[in-house]
Amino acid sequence: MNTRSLLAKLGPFLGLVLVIALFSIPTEVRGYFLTYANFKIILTQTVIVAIGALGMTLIIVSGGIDLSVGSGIAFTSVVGALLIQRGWPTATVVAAVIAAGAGIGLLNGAAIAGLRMMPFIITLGMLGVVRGAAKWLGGNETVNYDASVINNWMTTPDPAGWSLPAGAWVALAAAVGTAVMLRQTVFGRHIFALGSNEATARLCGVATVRTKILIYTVAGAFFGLAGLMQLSRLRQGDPTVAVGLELDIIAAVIIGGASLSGGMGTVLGSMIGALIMAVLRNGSQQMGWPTYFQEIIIGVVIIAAVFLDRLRQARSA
């Protein structure tokens, strides 16, 4: 393994390192920011983004992209809300909620691969009308329910203990599915094959339609389980939620080294661009920056990152 790609391997890994040092020169947060309590506010903040970045890890590894995802979230948390507040079983509710958004998933993969049309038009259009559903199932206002078991997976018994949330583990285990599945299963390899060359993939003899139909979908179920830590987070279904949350996801996943042009993708470069992710805003916040100059922070990375992807791609060629 030459310098160069075992520098593209350990890209995010230093990426981490250095957002953790830069916010750990200040003596003025160094104190809390370095803390294990700090560290599981991080954690616990990832848990929505990454679970996110699973989805649109798969997405732009087949060489597309979902703007929608933002909307999907607070789609799926109403959903959710308005379930509970039904007095729906609780299995039943995270059933009906990851369903709902892989429904979200399965119009968009039908949409781009039945009709051929661009990723980047059908879910902006899908971004409002995911929104606009979300306000008109909720009744333009905040869904309020009961107390809920959902209400306790974002968050532990003791705040200072060592303990992690359940959805912390969840994002964990969907992680370590995940990659496996791109690894080790056909319809992994035809997901990076779909995003190398698609007519090529096609002439090898991939069901490019029904992969990406299934790729969406598959996508959307994560979109659907991260409304529903969502929902376990603010303890209400709010369909003004996450507007811009997809810009952190896809610069998560950027940033984790997968690259915009399909075909090269890791899950966990993903997770560990959903770490930079909240470390930044983490640490934004411990040093009482203004939230919009950690606006420009997050839209810079966000440059940054697509440059260096157009880096990498420039020295392949």
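Residue numbers count along the first chain shown, from 1. Keep in mind that this is a model prediction, so the values were computed, not measured. We call the rigid core whatever largest set of C-alpha positions still superposes within 1.5 Å between the two forms. First, how it differs from the form predicted in complex with the partner chain.
- The Cα shift for V19 between these two forms, taken after rigid core superposition, is smaller than 2 angstroms.
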Second form
Amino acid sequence: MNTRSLLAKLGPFLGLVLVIALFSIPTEVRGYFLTYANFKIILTQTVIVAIGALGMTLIIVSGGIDLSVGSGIAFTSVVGALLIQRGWPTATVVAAVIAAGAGIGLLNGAAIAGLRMMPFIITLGMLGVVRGAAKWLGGNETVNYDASVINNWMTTPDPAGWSLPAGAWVALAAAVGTAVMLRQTVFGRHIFALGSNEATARLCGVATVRTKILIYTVAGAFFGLAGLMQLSRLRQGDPTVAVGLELDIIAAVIIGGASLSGGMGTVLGSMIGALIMAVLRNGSQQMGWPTYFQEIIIGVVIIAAVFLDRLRQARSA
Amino acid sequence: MATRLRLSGIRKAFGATQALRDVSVEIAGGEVHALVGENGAGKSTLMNVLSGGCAADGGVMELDGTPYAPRDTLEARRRGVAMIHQELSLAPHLSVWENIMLGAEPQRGGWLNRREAKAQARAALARLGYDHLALDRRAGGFSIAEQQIIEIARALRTEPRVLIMDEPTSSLAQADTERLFAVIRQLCDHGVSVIYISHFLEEITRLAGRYTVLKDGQSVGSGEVAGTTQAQLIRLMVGREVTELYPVRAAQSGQTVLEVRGLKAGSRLRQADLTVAAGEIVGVAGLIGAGRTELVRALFGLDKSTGGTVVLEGRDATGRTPGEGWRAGLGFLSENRKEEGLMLALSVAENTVLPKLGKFGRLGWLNRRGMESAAGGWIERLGVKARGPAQRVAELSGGNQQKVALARLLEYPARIFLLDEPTRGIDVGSKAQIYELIAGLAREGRAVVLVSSYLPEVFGMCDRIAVMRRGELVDCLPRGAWTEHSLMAAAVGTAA
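What would the structure be for the form predicted in complex with the partner chain, given that what you showed me was the form predicted alone?
Zooming out: every chain and molecule, the one shown earlier first.
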């Protein structure tokens, strides 16, 4: 029993080790793949998906889904670029970008809980609405600005040095915060209850409508934060960026052991899921595999991860 | 002891169906009050009204002398009325203590006080003598019996005055049942009133102090369990006049066409032996959950059988798929018309010809006109009230939908009909037509297995009647050898 539950917890982690081991076998790649500099690149490449996966973990654990994340990231990064253009102070820009993300989440949550509609439908609609709004806001082109400290958050002054970019630390801090919230607060436990059995949660007096709205709003704030990192990486607000990114984010959460039907999922798992995706991309590039091959590999990994997870579930049930 | 809960003149209708006509019950503090009645007598509706699941149309409820009319289950719980459902309602992914404390977590500014929560959960379990349960384990990993205890512990947290238990032992082993009884007695010692719904009269005799019998939505008798025989209870449950809905038909039987030996399918169907001859209608009676539906599903191949043999018209037909079932001459009518039996969004024609759609195709092109004329023929012959074969089934009434479902079996055509609750939820007029149709099948020499929860229907239609109890087919006798009384006794497992 104990070894089994330990194995269940380690599952995604073993997957990560396996993927790293895979790319460490060919000698021509190993030399660079296993360096700290490459590790730093992988971490930096993970930041946006990882922060998005934090929000998505909340939503998926509660039994929901959000397909509008890519659009939300584009929208918030355009908002950020416009505000920098107008000379707003950095702290205000950060707050406004996160608030814009939370606003989109609030709309999603209010529509889902208030109109009692499927999250899939609402957020599929919002995917178009928010993308359109981003293009409208940016005048249908990228929004450029002169300079901002925000540009430095996804790089380090010395690429070969030990220091990590600020974005990686932000993601790490957000992950710890989310894990604590999911575990230690009443709100966090109600997210699990909602995903596990919504009728029971209601019966026991959980304010399901309010909790749902709050879940999508908090998740939206995370997507806004991811938009900020997107802005920092591109150094411009691009309304056409991050198309389909929500699928990578959902995949990371699912590879991390969450169940699409709700009630299950961990922050650690989702973070490892995000890392697995980044390692696969990075490794494939260094192997010189064409992008279409990477796409196939990542697709197979998603299916394999969920299949293995189901086997594990069936055995422990 | 003082009256805890008083119900008088409770009425409730769903559309044209009067589920509760006039129910009056009085329950004392700290007693186990048994609520008994046939399938469909109105027990579940009454308990729903009581636990806030739906509002009564009329009548008065009083709890400890004050008016009681809960708007929802939450309010009922706050007033001290909690229900343990037959289907457990735990959050399977959450731990034991989280399930017990859900919605009432001790907290400070949103931060969970884990230690306090666990202590309270432990205390609730301790009241039931189950404080050894591992608080941190996922609730979904426990046995049904233990999950039930977790649910009772959760109900105890709100200090209930009335605890409703609906068939709590239906999926419990004997030892677990004993332990549950001990828990219930303990609750009563603490002053909790327990309303205990069960089909198993021996449990009621052992556990309950008083009883109320429901029949056709009315309370028809109540009293002390001590001094009342099980036979008296059964008489109260089934005593009714039988209306003349059923066609007269001379019993006839030809060759045996269906032979079932020791059929098993999972835990719900443990043992069934049955033979059916051409031209014969064999009823399958029993309580809900006794394995009747599982029997016909396994016969048809919808559920995988785990043992036993099925011989169809002399050929071994064990372990087939539903497609092979059709081809072997079986026709299955689901008890769940709306979710399984029909595709509501599709037309009458498509629903009628689906199992033999290939016959209406040529080189992959469907002959729509052929489909519609085939369906049109059945609309006429069965008197389906529809605009035409192209009308969507969802737009038809329940009775007409059921005729379409039957038309599918006739169109194929099936030779052995497995009909699961063919008249459930349909109006009396359509019922009579469906009875005539079934009788006609038998006259033409086809074999019918008729699963029904409604005893008059079983007695009115069948040549022989099989009774199932707890997953076993216990007896199959000619109709004349049964009385409603003896059949009910066989279904609940007592010597009449």
